[in-house]
Amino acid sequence: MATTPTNNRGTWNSKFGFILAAAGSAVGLGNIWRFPTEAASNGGAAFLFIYIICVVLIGLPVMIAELSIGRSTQKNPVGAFKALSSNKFFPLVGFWGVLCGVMILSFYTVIAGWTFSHVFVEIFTFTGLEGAANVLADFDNGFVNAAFALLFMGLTIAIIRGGVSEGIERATKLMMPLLIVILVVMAVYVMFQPGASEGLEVYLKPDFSLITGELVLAAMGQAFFSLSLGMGALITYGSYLSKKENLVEAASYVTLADVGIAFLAGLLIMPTIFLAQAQGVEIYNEAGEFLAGPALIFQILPELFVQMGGLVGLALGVSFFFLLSLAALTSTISLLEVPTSYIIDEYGVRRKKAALYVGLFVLIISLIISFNTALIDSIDFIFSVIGLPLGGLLICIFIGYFWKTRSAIDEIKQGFKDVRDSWFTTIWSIFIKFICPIIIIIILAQTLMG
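Can you show the single chain from that sequence in the form predicted alone?
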């Protein structure tokens, strides 16, 4: 197989650019939508407290591990494992990560299309075009799903074709600050509305009696998924990092950004849920269970925006779904970059062609899903719910017992010269060898049994 030169792969222009891109990879619909609904369903502030602990104990060590593999080899996930070990199994681990990225992107593009279509649903509803709004809001309409999936994939391909610095870094430098500004403005507005204070209290005032084994496992799972671990995205992004960068510091900033945006999303969504209830919108089903996930995003909140009425309702609705679209796009970029990097490195294809070929291949799967959205749950379970923790577990095993943590520390040392004299070396090694694998196995076992 051909190996392309590094200049065909690209590099980050700055640490700030990398942090925004990596944070953008992590900050997707999982942070803006899944995290707040998980918090609402699992004790609010108690869930937030356990989630932050899990991010630090699981997410950060695994992220540093992935970045060290990527920067050490400056290759995609498959090529990285080939370069670091003669064991034939671990390149398959890298390929599993690439495959997970492809399959997650295939359905994620459809869901991302839903978020963007609802920008127009809000506009059409406000202008009285109920028929057009109902057509766009119908998730069983395969042609509408396909059209918006095509639009979203086209935009993602265009950014990836632009390269690492001129495409990914430039786009995320624009989108991430805009995303944060919209989040803050909307959260501040909602917090001062009638009924919102109850949501704030639930979100910020912990009741530690609500902490159960189920809550802890839910927080562990959310921490893992929200950081884009286990699918090779951070190995790929790490491969574009300069040897001068401090990996521990960079990973800490990315983790902090991810947690910060998840927290901001909670400040928006939790008060909004109780604001909706105060407006007479039903937020529980007949069994008394909280309406989370798609029901919350595409039913409860649009109904709230309609009831608020006027330009305020329109502005909030359009801003909210535009926010979701931005978050989705920052994730589709990293999801497409992983297989694109694989094609560039392993087959010597130029970036513009590789991005186009991979994007069109994924789009074909997305179009099939567009006309049969029932496939989303199965693909999500196999490649996201099971696939990502499995990938993270195998990465920990690889670093802990094959490449060895001392080799990873040697790589980390290049940008952190005193690392061997710090507490980090011992603590991180223990977590990668023992604590993270055990916790991930518990998450996988609980998921499979559940």
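Show the other one: the form predicted in complex with tryptophan (TRP), since we just had the form predicted alone.
Left out here are the partners and the other molecules; the chain alone remains.
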């Protein structure tokens, strides 16, 4: 190992390995399933615009904040807050993060199961086994949902039991470039279809009159979700990071990769929505309200593969859903790693046992969701849209007013020697103390009052 662990918690094999793992955590269903769905239901380009502002003004500073807490303490979110301050409230913030992680993971596993089942839906569709394809593609079939959720959680538990570095780093190194290639190929194909330009226009030409409080809240929630922020995933990942690494640089790469892939997914999916609509799939009702729910991409993308036809359609369809499953897996890994590291550190349970118990607990919730998919939207709203920004807000307040930005900067400095004299110190401190908390409070408050 290139890094010297201070205890036997494990570390990343290399700096690139860490960036891969954090990018693997960030890039997932959030980019390809959640982002396009949110954009489509919130006015397209107006959403994209506010989303990017949220990423830059809140996401990136909070990511650096989480990493610095994690690396400084080398602990899970609850232990980290305990280690840095005697204040009794903040460990609860860590615990809230663990809870958000558990709840997000519970529905994420079901959607990830849909992704994986669609690998087979593609194969069955193209080999003429329509009946089998229809059974697997039925989102209301609780047994199919449950079977694939079980499979997915089993894989996640197995990897987490093996420890942090090997599996995650390797899977991501392979998956990410391939996923980008496939997205580009498909986006280019879609752009040449008649009717695609309408979708592109909605996605890229902002109509600022569409910006509402609801849209801004959705965009902020999406930024937290997609960057894996606000619940301590990056405190945990930072805790396995060596002191030599430059946190600011790492956070910037991860953010860039995440936003880039989401943007690309939008370029593919927004036009596809309009193609699907032209072919009679109902996506908006007469009042212009979004009808397609969480299953949107699973309804429209398979159509596209069929339209591409032949071996090309089969190959692209299978690879797309397979790579998306891998991307989801590197994210479920990070979601399960947080509660697992909490149990390991705070209760002294061995890794293998901890991963199994936590995983099975989450799986029970996933099974309930499998039979009641309508729960997805409300769990997502409470724990992602509200829960994550709330966690992010409290992390900013903790660093700004309890642990102090000076201490965080001392930590950052270990892998970024000139940081003291750079403009970064001043700007980041202002963001953590004032700008991020104020924006988050305003957005959350207008929601509560609305």
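For the two forms, the rigid core is made up of the largest set of C-alpha atoms that agree within 1.5 Å on superposition. Residue numbers count along the first chain shown, from 1. For clarity, every value in this text was computed on a predicted model and none was experimentally measured.
- Core-superposed comparison between these two forms: CA of M103 displaced by less than 2 Å.
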